[in-house]
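Given as structure tokens, the chain that follows is alone and in the form predicted together with the partner chain.
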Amino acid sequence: MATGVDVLTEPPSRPEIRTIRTSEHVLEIVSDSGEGAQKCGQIFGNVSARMGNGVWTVEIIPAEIEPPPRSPAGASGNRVRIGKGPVTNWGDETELVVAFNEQALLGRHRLGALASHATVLIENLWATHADPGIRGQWSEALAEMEGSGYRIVEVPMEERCLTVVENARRGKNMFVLGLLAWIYDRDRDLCRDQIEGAFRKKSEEVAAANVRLFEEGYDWAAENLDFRIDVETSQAREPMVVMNGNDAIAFGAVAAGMELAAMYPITPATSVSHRLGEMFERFGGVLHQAEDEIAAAGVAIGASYAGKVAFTITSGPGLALKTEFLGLSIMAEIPLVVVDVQRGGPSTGLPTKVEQSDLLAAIFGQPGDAPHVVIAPATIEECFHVMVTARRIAEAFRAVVLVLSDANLATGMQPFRRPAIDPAWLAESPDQSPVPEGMQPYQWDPRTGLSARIMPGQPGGMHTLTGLAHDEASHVVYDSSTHQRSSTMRSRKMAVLQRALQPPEVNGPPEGKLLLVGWGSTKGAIEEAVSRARSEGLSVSSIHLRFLSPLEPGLRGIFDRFGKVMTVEINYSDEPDDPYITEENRRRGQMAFLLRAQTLVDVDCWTRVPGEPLRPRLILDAIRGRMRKELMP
């Protein structure tokens, strides 16, 4: 085939082996959904974090459950990183790919993700299939990518699989996993352990067939390859777990002693639930699956109400529809936990596919005076930990407390330290003693806006709550001195929460040229973009921060020590060399618009709305760019 990618169609008879020695690797597998590439992502994943190998692994999810096969938009599967040290983002791009078909691998290249000196090793079965159209097909993709410097290597998935079971379609996955082992020299019994544990719910039969893939994987492999992949690994751990951000968000929620969740389906929230819901079974709790997200609202504040904090978990399109709730549950200083898995918007938008856009909503959402608390987990082991705090502030607070994750996180794995599980982190039962004679539902303390909770079976507290002005009696009030002292209090619990935080950590020296601020899923990449660049010889230096609203003390004293401060965000933000933008009519990215209303300082931004995680090396290029046109003499 005369294309400029160079087809190895005869693997050489006993090639020479080449080995690359790398301190890091970004490999995917996909295939056509439900061909089980990400099962083989997984697997890959756990038995590289297991060997002492930093992981973050990523889902490459089409939108919908089942697209037509062998389609480009239908790509599905798996990216992983794997590093010596720890790693924190998906990287830059692929450097090699394991493609069932060809059009799965174009609708990877078409969006940009493969490296130009990546490498290919694809299923050939296509390439002399027998139906004319599919043979064509084959020719104008490899067409398409002709120039692209692949190396393209064809592999004779099925055939060879054929040899193990009756159908590939079901099979392939492990024998591509048996590729990658031999590839990158995994530990073959940790892969046969894994394999086994995957599949041996099924039955013993089906874990055998699986390993015997996984064995003439390897074995092919080591037949016809002629290079292997060496990522160094650092051992001498700590004990690890590995999970994705949804599902340590619901450990995280029982951690945190939560026994309550109500929740409406919605991407890429609803994998939460699932988790919950199977973990709430054996661990005493309900999962509601409400007949609408405004309904979820009500329920876990009614549960939260009347019993230990409860919480709702949705997407944006669910936030919207839950504000008035929120409003009512701040009004009422009803302790709620809200999560929040931002997808793309506005509108059903990108529903499984990454953006930080809901930042603003999530804090000034809510029409009238709300003040709640907005926080946002950065990694993976945040999301547990994030819970737990997010349940002890709203319990100790009366207080909304909007946990902001999103797709980037939901599905992200990465081995963390495994969290040494706390009895104090359970909620206590609420206190169902009798109310001392005189105290009121809200007593506030005007040292720190606070008011101790009544809930209902507790003798002699009884009071009717409501979302309308109010006294300290709970009385409906609306003359202008209450609701101006009670909205004083209201506002005062966040002031007093404020004052405990500690201001964020700079990462890189304290004073520079230029400062990037994140939040959310993006301190990885941010954190990688930074050091490559302080390599580089570039002044920059970073924070993140997880407090959003109120927002960490001590920012205007950071932004101080730097000539320029921009945030990194993935949301929409105009450029400012746009020709149709001034000064005056720019749109900034929403923590930069915070950042500026708050701290008076004239904080940049650089944001994107790929749909994807930022890549480091483009905020790397961002970095640069902003550097030389702003800064440099």
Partner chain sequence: MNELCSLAVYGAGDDRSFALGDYEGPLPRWCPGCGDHSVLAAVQRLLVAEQLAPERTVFVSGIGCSSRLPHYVRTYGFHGIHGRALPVATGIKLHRPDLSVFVVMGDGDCTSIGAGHWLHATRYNMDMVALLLDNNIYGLTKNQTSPTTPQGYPSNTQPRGSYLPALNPLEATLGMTNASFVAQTAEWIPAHLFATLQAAHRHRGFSFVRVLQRCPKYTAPLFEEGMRKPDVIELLVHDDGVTVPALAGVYKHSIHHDPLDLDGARRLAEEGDRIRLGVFFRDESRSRYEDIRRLRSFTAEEKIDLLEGELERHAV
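Numbering follows the first chain given and starts at 1. Not measured: the values here are computed from a predicted model. Each form is matched to the other, and the largest set of C-alpha atoms that superpose within 1.5 Å is called the rigid core. Compared with the form predicted on its own:
Once the rigid core is overlaid between these two forms, R282 counts among the residues whose Cα shifts by 2 Å or more.
Having looked at the form predicted together with the partner chain, could you now put up the form predicted on its own?
Here you get just the chain by itself.
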């Protein structure tokens, strides 16, 4: 057997069970696509959250819809981090892995996802498989992982599942949930309830079989495993909910009084519409699946023009297709909310992987001067509340509001305080009273650039609407003075909004040697890295931006109190010492580019595009490296 990989092919003798007590733990369930590892992780995370653990989950999704079975690149599953207190990111390396085959395990090994002391529970079918090719793959995989230090325990998943169901491939995920429930001492009744809820749309027989599979896994673990993991729970003092970011966006849209959602299916945004499809009609909403991304934007704009509260959902490639219609909405000043769940690019890029590379496209990706609002939620809870904020701004400012989520928030699951629904979040009924005589459809206030929204059907409000340049009466005109004035008014609204914003809060001391700047889903990882760095005596703080266009005020004053400012982002930047790279041609992180232009501060950047969320340890290493560089003569 390969040195450094401890493989237990038979149940270990265990005079006593070793209990690992820890404040947090990271586990993964990985399989071929279609074997249900993601559902297993979702239920485990949900149960853990309901028991009082902090939880953050990240789905491991292959780029292809149906990748070849038993391939390292086809690993599918879920990574779950649980802790005694709040958990804000997916952590560093995985400490426990349940793998349905050695190829899925190998894929995670090659990505450096596993800790050197990781325990691996793996299906025992492959080492003695009838196919010599599969046996060879098993041996080659173990040889490649030689020296890793993993402890590998073989588990008869298929053998035990076949005692309950005819197709073990459709049962291993609940068997594995039973293993995990025993290892982490999860509430069995709560697990059963979650299983029955997950299969509620299928027959009672199917739900009962999955409960039996869970019990089978639990019993096998109790009889054969020699370790348990104890992560202390802490019951919340107030009601909590557990959901992922896409669900939070859907619920937030309902709470905001949204009336129409138009979309075309695109990964990883589609599940927003799945959740809306389950409930939207009960609240008077209409979910429209258009024939393409362009039509989806057009439907939402048309509904908004007619007085409805409308939004459209997409991801990067879809945002590109919506560009022309968004320009129409900006020119005609029709309120519109656009949700962009970012993924890796360019083009179709990395459909299932996280990235923050749509920022500049979201802000500047329009022909002509087209000012609009861009907001990026930083947590799953904020994915809920951002929809209320976006709706209110869109209608108050007759503006396009673009919400930048990402794949990490979209599929990550986390508990947060149950929102106390406020009727003030809802949109007011359209004003159908007669338009005052002489009032024009674009009667801009010269100080604010704002004008009243006239609804179709309002007496006295008839006017022509196009995407062409227009004056206050909505007449098409091309003279220079009118174009200058209308451009000024559209821009001034952004300045008015910026004056209403608060400066970002500084996480840590208000001054020091290094300030990190983040946005979007990196917040938890950045703040954990900053906390670790400060415990080492390093002078570092951070801020996190939500409003990206217009930017939050006071940034220059905050930056001036630190020796160096550095963004942390999941998009590409050149390294200063790369071949041919100079200060003049270096491509910097997108937020760094924006901040340098807006503040004239020499903002540096540390960015990575790994196709996965950033790990706190890697950010900490970047902080250490930056601090060492600053101390060099």
